[in-house]
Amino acid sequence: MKLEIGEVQIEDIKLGEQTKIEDGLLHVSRAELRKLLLEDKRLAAVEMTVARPGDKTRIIPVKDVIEPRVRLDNEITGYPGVTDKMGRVGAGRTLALKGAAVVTTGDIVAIQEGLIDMWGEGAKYTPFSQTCNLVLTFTPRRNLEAHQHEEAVREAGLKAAEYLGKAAENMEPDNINTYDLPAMNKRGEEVEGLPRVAYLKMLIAQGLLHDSYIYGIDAKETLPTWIHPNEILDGALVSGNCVAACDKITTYQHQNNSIILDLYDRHGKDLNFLGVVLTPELTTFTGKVRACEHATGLIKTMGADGVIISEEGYGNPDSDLLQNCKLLEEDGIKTVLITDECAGNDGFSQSLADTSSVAKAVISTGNVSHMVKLDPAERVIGNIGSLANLAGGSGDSFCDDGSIVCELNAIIGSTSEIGYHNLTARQY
């Protein structure tokens, strides 16, 4: 399978009349946007605003972040199974809009959203601070349901970053990024003789709105699924999780899967990389049993050497990574561990909620629990009351000089399980 994935460079963003690209600048027609999101009739409002990299802007609370595309030989433009009818994406041409994104908040819909902030301290901590943000502040209908309430703007982030891309369809792209993959049976001589790799991605699907949906479906209704990377980076995969802000992996991370795209890059040159398989983090034990055995099966049978094995959230998905990771390596199988640690305010508490001897290769993307003083906005877009609801907040974070004194938490991609920022940690 062979996926091009052509960058167009966004170098800002206006509100205006029309919707179109001239010279890296990205115009977006409110009007044209509006009436689009507002079909839906659970929403009853929407503001748009501009947010750029260096504002003294806060964006707060973040629902999810999308990289706006555009797929242009296939029937299926937008996401399928959710915005589009249902068929297989991750071949023929895709356009990206590079340096842009679309970023949904409004009305808080869980206890776990997050913030982003545009500028200063809070900006070394996430990826978002260095793109573009075209920010939609949704109003629900009054009495809306909680899960109504996240469908919709879940979509609603989907359709904008949608009609975003459209606007490049007849663009010629900056730069051309080529996937392919060929199937396990038809690779030639030089993958022989090389590591296979696989890639084992755990998904939050514990639902009170911690979900994420595969094609569409909530992955909390599916089996452990193997499916080829083009797939993920070409839309398949999408966020529908209200987890701990933090390692929310957000749609646009799902659409620049940073593990991916390095496993891609060393394909060839020192490992042969077999795909992914996709698994559910359930919250019973009988669905974690099952889950891990049906993963890990997938596993085996693709006759991997190493996986590497990334999670979503911390806690309670402890034990699903921590079980994958048993499983296979008693099999023989070399596992790399991606997580996050709740390791306290000092750093000093146990990291995850379980462990293991055979857990070796551990890579740490931070502390989900180190605490951060963030400067005062001159803008904020959305609400930052709820910042005392959010997890890593609470109601002694805001400061009599406007600053706010928070966990990492709180801000969007901070410690991100796949790695999509740049933070770790050591071991003195």
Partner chain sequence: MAKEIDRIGIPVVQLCSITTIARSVGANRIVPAIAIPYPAGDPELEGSEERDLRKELVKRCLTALESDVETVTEF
Contents of the next structure:
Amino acid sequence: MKLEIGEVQIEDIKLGEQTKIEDGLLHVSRAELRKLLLEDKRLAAVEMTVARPGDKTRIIPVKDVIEPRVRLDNEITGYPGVTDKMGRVGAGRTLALKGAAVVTTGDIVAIQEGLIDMWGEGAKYTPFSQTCNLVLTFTPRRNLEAHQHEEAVREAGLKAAEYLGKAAENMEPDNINTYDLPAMNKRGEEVEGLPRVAYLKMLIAQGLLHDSYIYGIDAKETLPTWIHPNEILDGALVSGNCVAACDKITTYQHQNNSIILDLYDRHGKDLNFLGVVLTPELTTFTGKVRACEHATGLIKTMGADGVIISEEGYGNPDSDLLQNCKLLEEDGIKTVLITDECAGNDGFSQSLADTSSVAKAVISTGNVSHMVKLDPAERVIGNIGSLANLAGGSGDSFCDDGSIVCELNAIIGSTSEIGYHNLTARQY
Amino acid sequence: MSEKKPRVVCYLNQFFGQIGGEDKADTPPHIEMKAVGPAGALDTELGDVANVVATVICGDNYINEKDKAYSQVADLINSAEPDLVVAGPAFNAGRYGMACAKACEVAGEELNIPAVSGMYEENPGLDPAKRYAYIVPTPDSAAGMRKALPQMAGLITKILKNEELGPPEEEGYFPRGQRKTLFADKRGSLRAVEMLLKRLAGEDIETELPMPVFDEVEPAPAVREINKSTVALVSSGGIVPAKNPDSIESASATKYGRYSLKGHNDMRQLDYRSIHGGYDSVYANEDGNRVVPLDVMRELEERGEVGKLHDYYYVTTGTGTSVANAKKMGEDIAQELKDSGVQAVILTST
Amino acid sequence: MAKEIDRIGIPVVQLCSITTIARSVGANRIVPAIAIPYPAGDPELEGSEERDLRKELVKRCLTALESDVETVTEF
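Can you now output the form predicted together with the partner chain? The one shown was the form predicted alone.
Full assembly next; the chain just shown is listed first.
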């Protein structure tokens, strides 16, 4: 399977009359986009705002972030099974508006959403301070039920990203990245003798507001499944998560999964990349046992020598993470785990909810309870008051001078357990 | 403007404080407004950096056995207005190590100032002290004094000059068990790929997160007659009165609530909701009994299968809540339950 | 939290779904629950069936509290 992702660099976004890209400037037709998004009668209104890197702007509460893209060689231009009909993605050419992102916000859906600061201290902790963001602030229809609200905003964000992506349809990309991973029996001597490496990607699947969608199927309804990494890069995975902001995998991070990209980088040189197994993190013990046994069973059958396992969330999924590790290590398959830590504000507490002596190779992406103080913003998009209810925030988060104090928990993507960011924690 | 030299107070036991040996181990604490024994040598090492302004001396048995010793030592140390406390070094002397740990705790908990000590790696005082102090590894006997003091002085100098201390293995102190969040040179995914390739090549790797070790607690004895006992409900499921009057956090909780169940037979009669950030709260909000099983507890109470349901239930949120905070809350709740005569507890967790 | 209650000498039973975690952190009396969002219920069931299920779970908790254990035990 061969996927080409062509990058069209976007320097800035401007709201105006017509949607088009000129000299790196993405013009967005406010009227046209609004009309498209409000076709969904569950949404009463949408506001559009541009937030640029360096702006003294705070976006809160952020639900999802999506990279605008267009698929050229596939009749499915949207998200299969979510905003478009069903079919396979991951082959052909896709254009991505690099440097741009759609950010969804508005009335809080559930208590685990987060913030993006476009400048200063806060900007260091979130990758989405570096993108030029079209922020969509949604007002749901009155009394819209929470799960419907989540779905409406999720789909609207995806539709907006697809709409913006189409502006690049006829453009020449600035550069093209090729992701070519042939079937196992079609791989040549370039992979001979190289260690066989798989990626086990765990997905939060804990109830309608803590969910991820694979080709539109709620991950909690699935058995663990093998999937081609190109499918993930090309939009097969969508976040429907209102889980802690710091380590939920936004749709943007699925589209740009850093583990997949870094494994691709070494494929044919240092390793033979076998592919990805997606596994749900469920809420029942039976479910956890089934998922862990099945996911690791797939990897054993693939004949992997080594596996990278990424977690999503913390707390009970720590138990899935360690169980997956144990089942693989017992079979002689070497693992590296990626997780964040819940070590308390002062960093003195134990980091995980579970423990296992076999987990000897762990990458830490930081302490979710690490406290940060963020300067007052000149502009807030969304509602700063929601910080009181966010994971990582509280009623005590607001300082008299307008600055805020919160845990990394509240900052989108700060402790990303797909290792999307540079944070780590170490023993002092 | 001349800067005031920082003030250091040293804590020593009866032996190093030059009172006497084992026969003086019951001596209560006192303070000398000068640098006694090894404190004098340390003062010399510190040169222009700081002055050892006082030495607090206490018998090892006294501080470890007398309840009031901690506050006595705290008052004495505080009276000398220190900027930093030095305890020991205690080498491999166990009781002295535990005493130093108390002096370090005074610095950290009461005075909120840094502490420095020196101990042998097997000293039982190391564990309780390291949270509050930078502890230099020493040999197991006082013969190591000459080596320990310059190392301690080096750390003290950096701390008092507000220089950021590097990781333990670089600076030469025992790891304190603190997880510090930092920016790495490479993103996490790349570090993972590199770590895996090393493992596959049979090379040694260093994990970024050693697995936690949880302590074990002896199970409390069973209740003899549950139908005559008071049973309390405790939950980490975050079900609180709708207005969340105690502002319990939705995650990383530091607070718990105690709410009355008196006169109520069903969670659905109460205007309660889940503020828990870690699970889908829809089901709990539909029917709070799914998290706090009040309805059936009342029924079992009426039928005499449970002696009495305690009038209050305790609740916090157990997501992202640090073990240390959970432990602290657990201690407080346990004490309150005990004080109100509760004999058994059902803890529901989400 | 369970540990601190045990430590003070009050027997405590933990009704929880992810029993592996309870074991790892050192709970002593454990009753496996239904699921994380509803340890003592099951929205799939009819009202009275759900209540019966809850009663059964709570009774199992009471049995646990009446049983002396030496180490971690599931009821």
